[in-house]
Each structure stands twice: as C-alpha cells, then as structure tokens.
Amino acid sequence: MTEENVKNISAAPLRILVVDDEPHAAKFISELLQADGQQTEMAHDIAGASAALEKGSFDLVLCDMRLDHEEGTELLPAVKRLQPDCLTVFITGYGSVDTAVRAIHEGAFDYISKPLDLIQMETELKTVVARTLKHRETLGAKKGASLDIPINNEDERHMVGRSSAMISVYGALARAALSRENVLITGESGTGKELVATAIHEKGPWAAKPFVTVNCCALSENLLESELFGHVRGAFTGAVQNKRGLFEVANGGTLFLDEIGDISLSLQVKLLRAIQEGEIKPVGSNETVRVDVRVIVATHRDLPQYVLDGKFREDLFYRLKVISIQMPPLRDRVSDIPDLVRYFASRFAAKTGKPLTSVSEEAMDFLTHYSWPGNIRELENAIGRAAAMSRTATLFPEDFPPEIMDGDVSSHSPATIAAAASHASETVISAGESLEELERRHIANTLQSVGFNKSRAADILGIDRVTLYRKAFKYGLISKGGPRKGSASPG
C-alpha cells in the first residue's frame, strides 16, 4: 500500500453502524458522529444490524451491550462472517469483568462506557474514530492478532461496579489478562488491588498456571528474600532443609507481590535480575534457577515520588510498570456504593444464615454520603457488622459503626461542638413567627453549623438522633439524596 493510498484511506469519512435498542440513543450518538464528519447508519436490534451489514459496508459498529432481551456480543459472528475487517465496540453501562474480557475474547476491537454528559460522549467517540481511523490506515499492512482468553464465572469474589471508572478497569484487566507482561496496580489501601491481580491470572491462558501470593511488607528483609528466592540446607540458623522460593513454586504462572513500594533497595536488585534475567539463586547457593515468571505488584506508594527519592530503583520501576492499572477510590465511584452494599450483604447473609433482605433508604443515603476513607475494605467491615448488629431481615442505620453515620470523628472534639453550639444559638426570634417555625429554623441553623453532622447536631440541640432524623426529614431539612439545597438558611 502506497503513501498516497493510506492518506487518502485516512481522509475518507468513516461508515458506522450504531446499534442501540433506544432510538432516541442511537440517533444521538449518530448526530454526534456526523457532526464531526462521519457517515453512519443505525439499527435497534440484532436482526436490523445483520441486515445493514448484508445491504452496506461499514468501517466500525458501535454496538450497546445490552438490546432489549439480546446481547449485543451476538452481533459479533455476524460482523465476522459479513465483514470481517470491521471493528466492533461495544458501548455500555453495565460494566463487569466478564462482559469486558467476553467482549474481546469474541472479537470486540473496544469497549468504552456510555457517558451521562455531552462533552464526554464527544470525547470517548472522537477517541473509538481515531482509534479506527489508525486500524483502517494499517489494515493493509497486517491483521491484528486474535484474542483468545477463557472465562472463569466461579469466582467466590468478584469486581462489583458499573462506573466509568470501574469500566476503564476492567478494559486494562481483560487486555492485561491477555499479555504476560509484568503488570504493575496502584491505588489506595483497599481499594481491590489483590482482586485485580487474581483476576488477571484467572482471566488469562496461563490460569490453569500457578497463582502465588506474598505481601512484602509483613515479613522482614532476610525472611522475604529466602520466601522469594528460596534457600538451601545451612544457608542460615534454622535452615534445616533445601527449601523452594516463591519464584520456582510460581514458575509458569503468576507471582503477585502486594506492597512493593515497602522492600529494601537490596533486595530490590535481586528481584530486577530475576525478573531481567528470568533466574534466581537461593540463599547460601552458588546455583541459579531458570524461572518463567509473569509478575504482578501493588502498592499503595507513590512509586514515582519514592524513584526520586532514592527509595525506590527506577530501573526496577519501568520493569515492573510495562502494565499500569490505577485503581480509583470508592470515593471516586459513588455510583458504586449501592450494588457493593447489596453485593457485601449477600455474602454475608449467604455466610452467616441470617435471612437480610434489604438496606434502608436511609441508611443507602449515608453510605453513599460517607467519604470511605478505607476505601472498600471499610465498606465490606461496615456491611459485616451492621450483618452481625441486625435483628431485622433490614439494615438499619443504627446496625452500622457510628463514625459512619456521623460523618467524620474527628470533628467530635468539646472545643468543636461549643464552638457550634455557640453559632446555632444566634437564632433569632422574629415577630408572628409560630414555634413550629422557630424549631425548624433553630435545628435548620444548627445542621449548617456543623456541616450536617447528625450526631453533633443531636449533642447541642440535646436530643437523640432518631427524634433529630425525625424532625429534619418533617421539615424539609434532609431528604433521601442528603441535605436540600438551602435547606440549612435560616430565613
């Protein structure tokens, strides 16, 4: 193929199919995707796509995940056997492990989410048209290789969230599962870094292949060093046999190392010469060990940060990071909140026998109110002990640990309520103004001063929380999404 041939290819407008069961839907992105110079086409349900597929030819299909009662992976054969150099990607809001490594395991070129605002929509299309923009320029140079990866629907644990942010993450695990580069996951502390990790094994070829586990930072130096590499009989007190490290046990398959960022700077260089040079020695022997070892890391660190300060080799960190995965916090994917709330519950309900059926309005409203600062890991331990403090088949506010009904702890100090106090009780009584109003207006200016803090604003009113709930929910004050706006003005 010439150069003249590929710009020319370039500049030609693309032909799109957009699939979705909505019209309103599919015509939207349509005129987004016309606005920006595209041709395009639109179906609503499997049978209508096959048939533009039969009648015209297409550069790409935008297809949504989800067609009234079909699937939208069943138009893959067809775009296959039709047109087999058309890309598809599939558009969706119901983001998961499965339907994301389903979607490339069946041929899918992409898989985006389907953003609720404007500018965001532009966006994520503008990307999928450049992206096949450059496929359709190289076409014919070569074919991109198939994509063969097996699903795994046994998982006693699972990824839970239909948020861009959890769809962008489970995109770079299917295509990180599919590779047996060293893959390096970051995040805040309990946020599901070991759950991405396992997943990327068992999502993978090799995940008939061992799976192996260590944290770094629960053992000392000396102690990681013999788990990883293995030692022999003598090496050191107490070595009393030849003993496999953590490498050779993984061999073939997967090592993951949480908390990376927390070994020493010595023995980080024994780890990049096994994961360089693909061998090991053991502790007290002059032998090395040939190993093939995809390697996976966490850490919560800021690595960058800890290369710049001589904590941590920067050859060692390009290694390890040749796949990033960024895990978000919770707080970044509130939208979450409720299927991981319903998701914990079942799992407890299942494990512990208790018959829970539900989670209050309310209580939903300050879970996802809550900032989460341990991040996943807090809210599966909130679920657990509201499970355990429940004596109805309903999770009540009451049921759950009080520092997350009330906000932030730390704002509880006696300098910090009087001070409070002191601002709520500026309340003016205004001529003709009934008590029912003056009450509203005094609890109203009380929930501003301590930024709606319930239990602080129960300890000045002096009153419980549950008359307080009562009162703000009969005035207005509080509604099922939090605090109305203007709700707190004490005019």
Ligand SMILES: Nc1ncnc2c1ncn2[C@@H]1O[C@H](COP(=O)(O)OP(=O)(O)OP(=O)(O)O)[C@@H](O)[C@H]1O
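Superpose the two forms; the largest set of C-alphas matching within 1.5 Å is the rigid core. Residue numbers count along the first chain shown, from 1. Since we're looking at a predicted model, the values are computed, not measured. Compared with the form predicted in complex with the named molecule:
- Core-superposed comparison between the two forms: the C-alpha position of G72 differs by no less than 2 Å.
- Remark: with the core as the superposition reference, the CA shift of L246 between the two forms stays below 2 Å.
- The two forms, fitted on the rigid core, differ between the two forms by 2 Å or more at the CA of L87.
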The other form holds:
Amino acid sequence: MTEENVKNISAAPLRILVVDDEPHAAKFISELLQADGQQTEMAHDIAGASAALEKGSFDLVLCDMRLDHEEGTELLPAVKRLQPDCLTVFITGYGSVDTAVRAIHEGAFDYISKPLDLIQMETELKTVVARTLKHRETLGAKKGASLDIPINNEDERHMVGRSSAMISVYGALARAALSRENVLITGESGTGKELVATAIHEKGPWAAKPFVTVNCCALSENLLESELFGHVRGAFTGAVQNKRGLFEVANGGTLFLDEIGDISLSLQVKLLRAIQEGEIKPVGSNETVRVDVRVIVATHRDLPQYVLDGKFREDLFYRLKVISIQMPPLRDRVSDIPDLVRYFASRFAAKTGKPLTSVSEEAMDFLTHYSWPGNIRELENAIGRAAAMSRTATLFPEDFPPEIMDGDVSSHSPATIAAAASHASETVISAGESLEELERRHIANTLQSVGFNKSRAADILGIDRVTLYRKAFKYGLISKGGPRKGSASPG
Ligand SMILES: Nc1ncnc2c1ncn2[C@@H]1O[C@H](COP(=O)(O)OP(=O)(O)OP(=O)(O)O)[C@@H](O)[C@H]1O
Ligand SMILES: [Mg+2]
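For comparison with the form predicted alone, produce the structure of the form predicted in complex with the named molecule.
Below is the whole assembly, all chains and molecules, this chain first.
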C-alpha cells in the first residue's frame, strides 16, 4: 500500500462549491483546491449555485461576494435550507470591514479578501480548508450521536478514526510501512501501539516475511536475552539444545519489541549491536550470526526522560526512533469516539450474534464526555460489557459502568450547580429542604416546563446536556428512552 492509499482511506476530501461570475477565476480557485486534494464543483451565479446545492452535497461553499449583478450573500438562504451543515466563505476583491461584518452577520462562516498573487491565495485557501476540516470534525462528533450501527467490519485489525490526530498517524504509518527503518511507537496504554506495529508490517512490501512480537517486560533479563539472541547447548542449566533467537526467526521481516522501556542497560548494549551491526551472538556462543531485521519498538514510558535519567541509552534511543509515531490519547480525539463505539458494537454483535442496532443519543453523550484514561482498550471493554448487559437492541447509559456515567468530576462542578441555582427563582424554596432535593425539584420543573426537551432545559439551567441527563437520571426523573411517568411533577 502506498502512502497515497492510506491517506485516501482516512482523509476524505472536502467537497467544495466554488462560485464566481468570472469563469477563469472560478477555475483558478478550483484548481488550487484540487491541487490541495479537495473536490470541487463550479457555478457562476446564484441560480447555478442553488442548482448545484440541490444536487450534490458540500462541506464548503466558497463564494465571490459580487457576482455580476447579484450579491453573493443572496446565496445564504439556499445554503441554510438545502445544506445546513455546509459552511459558506465569501471572497471579495473589495475588502472592507463592513462587507466582512455584513457577510458574517448574514450567516457566512468566514470571509477572505481576494488576493492578487498566487502564493497569498494558496495560503488563504489552506486556512479556509483547515477550518472547514475542523468544523467537519466537530460536526462529525456531534452528529455521530444518534446512530445506527451499520459499520460492518470483520477485520479484527481495522483501524478506526478520522480525526486529524489519527490522520497524521496514518501518514507516519504509511511512511514506516514502505521503509525498512526502525520505528518507535509511543503513547499511553491502550492507544493502539500494537495495532499500529502490526499494520506497519502488514501494509508494507515485506508483509509475507515473518512478524515476531516480544513483550520485553514479561521476561526476566536472562530469559529475554536468550529469547532474542538464542543460545547454544550447555550455555546455562536447562539449555539442552541449541535454540534460535527471535532475531533469527524474524530474519527478513520485522521484530516488534513491546514495552522496550523496561529492558536492562546491559541488554540495551546487545540490542544496539544487533541493530547497528546486523549481527547477534547467541548466549554461550563465540560466533556471530548475521540478521536482516527491521525493529519496531513500543513503550508507554517517557523515553527521553529515561535517557536523561540514565535508564535508557541515548545511542539506542536514536537508532530506534528513526521513524517515530506518537499515539494520541483518546481524550484528544473525541471526534473518533462515535465511530469507535459503532465499530466495537458491530463487532460484538457479529461475534455473539446478539442483535444490536443502535446506541442511544444520551449514551453517546456520556461516552464522548468521559476522559477514557485507559483509552481505546477501555472503550472496547466498556462496549463489550454494555452489549453483554443490555436487554434491548439499543445501548443506554445505564448499560455502562458507573465510572463512565459519573463522568469527570469537573463537568458537574459547584459552578454548574450554581449556574442552575441562579435560575431557581421560579422554584419555591422551603425551609428544611436539602440542596439535593431543591436541585431535583428545580430540574424537574424545568424539564416539565419545556416538555422534556433536554437541550432547552440544559440551556435554561446553564449546564450541558450530559450533566443534565446525568442529574435527571440520578434523581430518577428520566429512565431508559424518556421521562419517567409522573416523576416530574412540581413539588
Ligand atoms: N484505531 C483503532 N481502531 C480500532 N481498534 C483499535 C484502535 N486502536 C486500538 N484499538 C484496539 O484497542 C485495543 C488496544 O490496542 P493496543 O493493544 O494496540 O494498544 P497498546 O497501545 O499496545 O496498549 P498497551 O500499552 O496497554 O499495550 C486493541 O484491542 C486494539 O485492537
Ligand atoms: Mg501493547
């Protein structure tokens, strides 16, 4: 697989409608965007642009402010009606604060001036593209909320994620796959380091060669040495015959050394030699063996700090990190959570035959607001457990472990409760009532006053939807799938 392939899978291009009354200008902008990997369509007036919006779907409309006798802003209602999630950015040759303000006021997302030179235009467009991608990412995270589980994936090793953090990982992964350089993969526990190591091997031209994994922290120093480099008969008690080391077993292919941060300094010397010279010496032998092995290592440790502390050899560190891939923690790529949830749920359904068709919006809210200290592995386990627990085809918040339901303490801090209380003027306060009871009653009143529209209630109370849901659930005001009958009566 080439780097290009990997990119195409992950970073879907933006679909951009370029509207300019001057055909050559539209073409010029269009070509710049295409060169940047985006897909474009062109229109030259409001009618043409509206027709395009009727037919295709777009992430961005890039529209000239003055279209012959028409105003670019006249397109805004059509964009809003036909494609509410699509952004509109105006370009104008008559840059002024007023026009900018007007465009934004009427609902444009951004405004750029029409630069006279190519370089400047390219820069402007790149900024707009970056902002649109960011917008699409946030939107994706929100939209994924109410979902079905259509993703069908039997591939156990599939990598899910479209966030920009993951897209850079795919880029580095592709580069690594196509080379024989050593790779250092770092990241917190459960972020997918092993999955990436496997993918680097499988996507590359040496995929047919061996891929050997060693967990360095699972073995004692002596055992690890003889596992890696082999031993000769009689080298130590119990060495009844010659044994090939894993470097030899992996010859021509890849050796994946997991938890490399934990190996002893003396073993580091031997490893450095194996990597640097391409030769190893089995334990108890005087002869060296030549090997051609690409080494991938992973660790959740802070290796640079280990180097500073003298726990890890600097020369080895540099030998290993020729290509370095840093796996982002899940909390830094929240937009990937809905896809991952769907993926794990569908895999669980396929494996167990249990019919699972959706994840409730509330459950998804919780899942995207939790901090996932155990990263993807924790998410995977949580979905597995929830799916096993659930008695319906939909996963609800109460199917998940309480720590996820309770979320992060920060999101229901005294500040949010104070915010709720500041609106409490319509709730009658009776002496002797506990704060919790008051809160329960206030939330109940608010929910009822807006017909159980949780978004509106959350707005009124000045807390986010997840916090509201959590509290309402805690106070027994709502249950699976909706309000609990009779429980929200005031007083
Ligand atoms: N992007 C992803 N898409 C789908 N599944 C993933 C992804 N990343 C990780 N996983 C899954 O999450 C689990 C943990 O991944 P993996 O074992 O690779 O993490 P790790 O970083 O090696 O963790 P540790 O440091 O604890 O060894 C695995 O079951 C893996 O298949
Ligand atoms: Mg691992």
